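Below sits a lone chain in structure tokens, taken as the form predicted alone.
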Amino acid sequence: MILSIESSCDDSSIAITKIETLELIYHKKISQEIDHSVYGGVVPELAARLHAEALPKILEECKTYFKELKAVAVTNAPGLSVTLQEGVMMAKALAISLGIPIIAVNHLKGHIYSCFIEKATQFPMTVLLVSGGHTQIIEANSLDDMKIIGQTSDDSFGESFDKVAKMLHLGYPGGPIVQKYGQNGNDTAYDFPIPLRQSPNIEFSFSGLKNAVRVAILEEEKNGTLSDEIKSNICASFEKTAVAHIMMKLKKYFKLYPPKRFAIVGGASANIRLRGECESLCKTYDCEMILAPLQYCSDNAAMIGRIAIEQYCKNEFTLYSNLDIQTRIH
């Protein structure tokens, strides 16, 4: 078995995984959502010192698989570095304790591997990733072989709508606030503008439409009408919009270079009115869509396990004295 540790961000999780089966035999995360919810966001520093609460206590339940384990798996990349170390110091202690190897895993490679939790691979396969800090077209043909197609130049799908709620004081995450607000809403009562609309470049931008949203917000609250309907409206607007932007820049891609296998991954492929505009889009290219469950779209150590035994079958182990963080991706 292999035991992996997620702790890239706010979201505690340990989950063991037989290596052979691909079996999923222990999964826990401890969400902090509610801690960082005061805040609008997540706090790096807070996040570190839950992380440091939580993750211990996750692996007291894991004891009785030691003896079973062959390795250790760890989220080194990317992240936020105070969280990151968390997980990773305590990889290297499990590590040197039994005797084992670490694999220090990608984590949004671990996003495109969720789909395949108790599941053999299906590659190539064309992937959007969408979280709180990617927004991606990527081409996996192999767990060695991805290419980034297109991404953000600045905010993420899934932070534009942190950011939104956090504008219209409606508390934190975002993803699944503005959603709920935005299916009451009219998605019609705000014409925002679609972002790199004359664009021809597979790439993404989501700052300008948060800034739209922004003066939209500023000018209720002037003249004293930003009341729930208000903000319904706006959440279905932008959300409908933000969609809009995402398919328009797949649409270009599909008709360039249409997948046999397309999916959702990360977070914000939570998000219905996404998954459904992709499923059309696939239909109309009789491309087979690939969706990981709910439960394992967001961060969590199921996916860095199951990609853990890719990397395990090809001896693709860190040493100790090497195993590092990295915040961003390259």
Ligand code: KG4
The other form holds:
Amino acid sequence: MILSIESSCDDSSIAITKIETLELIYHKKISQEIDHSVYGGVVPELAARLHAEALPKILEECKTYFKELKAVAVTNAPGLSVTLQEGVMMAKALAISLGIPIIAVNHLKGHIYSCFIEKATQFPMTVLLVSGGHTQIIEANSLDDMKIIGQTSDDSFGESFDKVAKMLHLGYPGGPIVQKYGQNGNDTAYDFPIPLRQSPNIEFSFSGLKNAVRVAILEEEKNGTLSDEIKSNICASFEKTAVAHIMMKLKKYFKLYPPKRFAIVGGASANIRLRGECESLCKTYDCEMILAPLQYCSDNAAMIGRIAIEQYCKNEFTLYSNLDIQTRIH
Ligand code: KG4
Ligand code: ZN
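Condition change, the form predicted alone to the form predicted together with the named molecule:
What follows is the whole complex; the chain from before opens it.
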């Protein structure tokens, strides 16, 4: 069995996965969303302190499996340095005390393997990774052969939802809240410009759209506090534009390189409008669409355990003395 740890942002999670059968024996996640909600975003120092409380509590429940562990896997990049450090320190302590090797896992690759929890891998596939930190189109051919085709030059898709929610004082994380408000709104109430519409490149940008939303909010605030109707209309119009931007670029990609298999992964892959529009696109191109179960879209240790099995089979171990965190994007 492999014990895996995830602490790259605001979710403390540990999983235990059977190497031969891929079976997920144990999985627990303690989310810090409520703690960060008042700040409208993740406060790194607070997140680290909460990981230091939560991870040992979860680990306590795994003690009965310790004898059977062949390795400990941990996310070491990318993420918030102070929170990654919490998981990495726990992994080092476990590896030293149990005499087992460490597997260092890239969080973004982990998200791709969220599609294969308790399942065989399916490669090649094109992946849309949409999370709080990243927006990328990736051609994934195997564990070690993944190529970024396009990515955002500023904010990520999920982050833009977080920022809109913050500007409207709706709480954190913004994705589910903005989606919910938007469901009651009129998505044609505001005509926000679709980013990079004229650009032929497969790339993303959300800062201009965020700014357009900010200007609209300031304009509305001149007439007093915003009503729920106005908030809903802003959320609906923003979401429509953000998804239209992604779809415009995806359509360009599909036209140039029609894939046989397409997956959406990352926390923001829970977005209903995005899922629906990707489904239609895949139908048009007779392309198989792969989605991770909803509980594995956001950060979790099950996906880290799943990719760790592949790394274990390839002897991709890291000496605990060499294991460091990397906070760069990729
Ligand atoms: O993958 P994840 O759990 O953490 C990172 O690795 O960043 O993704 C979290 C992000 C947050 O920005 C959150 O607002 C966004 O995913 N998100 C959504 C939705 N649910 C979560 N964004 C849009 N629509 C959603 N339904
Ligand atoms: Zn993530």
